[in-house]
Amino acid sequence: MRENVSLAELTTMRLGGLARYVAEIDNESDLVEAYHFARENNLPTYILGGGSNVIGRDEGFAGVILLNRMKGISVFESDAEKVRITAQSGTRFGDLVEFSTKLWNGDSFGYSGIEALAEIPGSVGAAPVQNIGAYGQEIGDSLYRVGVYDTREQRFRQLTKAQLGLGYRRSIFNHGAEIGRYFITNVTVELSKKWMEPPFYNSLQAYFNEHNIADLTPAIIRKAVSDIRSRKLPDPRWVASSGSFFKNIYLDPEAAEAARERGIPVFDNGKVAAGWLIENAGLKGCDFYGMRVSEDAALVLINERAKSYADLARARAAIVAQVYDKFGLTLEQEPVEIGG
């Protein structure tokens, strides 16, 4: 247990005031003890993994940060067509993806289901919270079950995929009455021997064409996605950023048709790419209060000189206003916030 720790030290955007306590959680005993400490002292708790999708506020957090360090990956069970892999929630998500693509499936190496999620920053435990997704895959497509500590019942449980309320960047862990009830201890994914097939996202297909790749194994797709992400997205371990900062927008059919008439690209499912809106508002590379819109990926904000959450809030407001003025659509922030 540490006291008075800067949220900027714990989050990759490197902003925020002081957390009153930080407890490092290595195992289930640590977890029970930390929650007991918080209850005894009437303190709120907040769960934090790698801090890559969390923004610290200037007010800090007057409670206990539960810093998830529970790590490990193992095969839960398998048969001739699929495998179930369990990863402890503090494990780096990229390590789970790599493990799955290198696993012998009886005929060759690699199982499919999460390979296109390679190098999404953060921990395994954060994946179902946001229902992370990229290049045509979502973690929800492969989830089998999630192990949790239920703070209301003060016991460890297993939740099925059907109980998680999964949607676009949402789950019961970040929406609704259950927020704060569960600490995710492990995640089990169910992956298949059947590999991804075309059509692929344009940038992924362009990578295959450029490198003359036809054998699309899970390991090859993982490497392709990793290379594409490394070109476009700064690594939050080294560059102050929280990854994708704005959510894509989903429109109903009537609004989607109106957007198309204004020249805005809309996918068949009503999705409008937030990055396209920002780029075509002319904001790539622009600096707002020490926050810079990345030249390589317009969805990404990089903290170059901002010293406070207030700076970020002003930058966000400026970007949202300029996109709205040009396209009539309102961007929403993807990272969650802590403090205040």
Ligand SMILES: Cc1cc2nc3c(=O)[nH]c(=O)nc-3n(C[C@H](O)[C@H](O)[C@H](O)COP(=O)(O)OP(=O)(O)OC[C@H]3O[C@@H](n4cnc5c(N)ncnc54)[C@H](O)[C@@H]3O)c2cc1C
Contents of the next structure:
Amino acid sequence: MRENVSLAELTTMRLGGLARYVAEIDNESDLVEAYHFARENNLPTYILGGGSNVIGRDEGFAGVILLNRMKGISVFESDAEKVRITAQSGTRFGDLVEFSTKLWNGDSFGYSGIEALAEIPGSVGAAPVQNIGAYGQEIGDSLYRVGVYDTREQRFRQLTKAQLGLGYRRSIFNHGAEIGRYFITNVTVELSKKWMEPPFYNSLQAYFNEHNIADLTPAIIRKAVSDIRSRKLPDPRWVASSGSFFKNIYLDPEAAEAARERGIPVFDNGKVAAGWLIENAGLKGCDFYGMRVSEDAALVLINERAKSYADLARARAAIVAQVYDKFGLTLEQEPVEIGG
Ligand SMILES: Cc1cc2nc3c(=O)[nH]c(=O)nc-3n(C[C@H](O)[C@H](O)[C@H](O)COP(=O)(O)OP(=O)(O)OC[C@H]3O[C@@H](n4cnc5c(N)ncnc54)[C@H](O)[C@@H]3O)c2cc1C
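Could the form predicted in complex with the named molecule be given as well, to go with the form predicted alone?
Starting with the chain above, the whole complex follows.
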């Protein structure tokens, strides 16, 4: 247990005041003990993995941060077509992806299902929280079940995929009445021997063409995604950001038609790419109060010089207002916030 730790130290955007307590959780008994401590002292709790989707506010957090460090990966069961792999929730998500693409499947190496999620920073336990997704895959497509500590019933339980309320960047863990109820202790994914098939994302297909790749094994897709991402996304070890700062927008058919008439590209499912809006509002590369809109990926806000959450809030307001003025659509922030 550490006291008075800066939220900036625990989160990749590197902002925020002090957390009163930080408890490092290595196993289930640490977890039960930390919740017990918080209850005894009447303190709120907050779970953090890699802090890559959480922004610290300047007021800090007057409670107990549960810093998840429970590690380990094991094969839970497999048959001729599928494998189920369980990872402890503090495992690096990238390690689970690497493990799955290197596992012998009886005929060759690698199981498919999460290979396009390569290089998404953070922990396995956070993956179902916002149903992480990239390059045409979402963790929800491959989830089998999730092990949790239920703080209401004070016991460990299993939740099936159907109980998780998964949608675009959402689940029961970040929407509705159950927020804060569960600590995810482990995640089981069910992966297939069947490889991913076209159509692929444009940038992924372009990479395959450029490198003359036809053999699309999970390991090759993982490598392709890693290469593409490393060219355009900041590495949180060296550059302060939370990755995509704004969510894509989904419009109903009427609003989609109106947007198309205004020249905004809308996908068949009503999706408007938030990155397109920011770029076409002329904001790529612009600096707002020490926060820069990335030159390489307009959706990413980089903390270059911002000293406080207040600076970030001013930058966000400026970007949202400029996009609204130009396109009449309101951007919403993707990362969640802690403190205040
Ligand atoms: C450079 C960069 C690129 C990114 N690219 C993508 C991308 O392509 N696609 C994508 O979807 N996301 C992306 N992200 C966002 C982020 O990596 C993911 O949301 C990731 O899952 C967060 O993991 P974390 O361990 O850092 O979670 P944290 O930021 O620590 O936590 C995120 C939320 O999950 C909750 N939480 C964490 N662990 C648990 C647990 N064990 N039980 C219950 N709740 C928990 C936290 O309380 C918090 O609300 C990117 C971020 C960065 C910095």
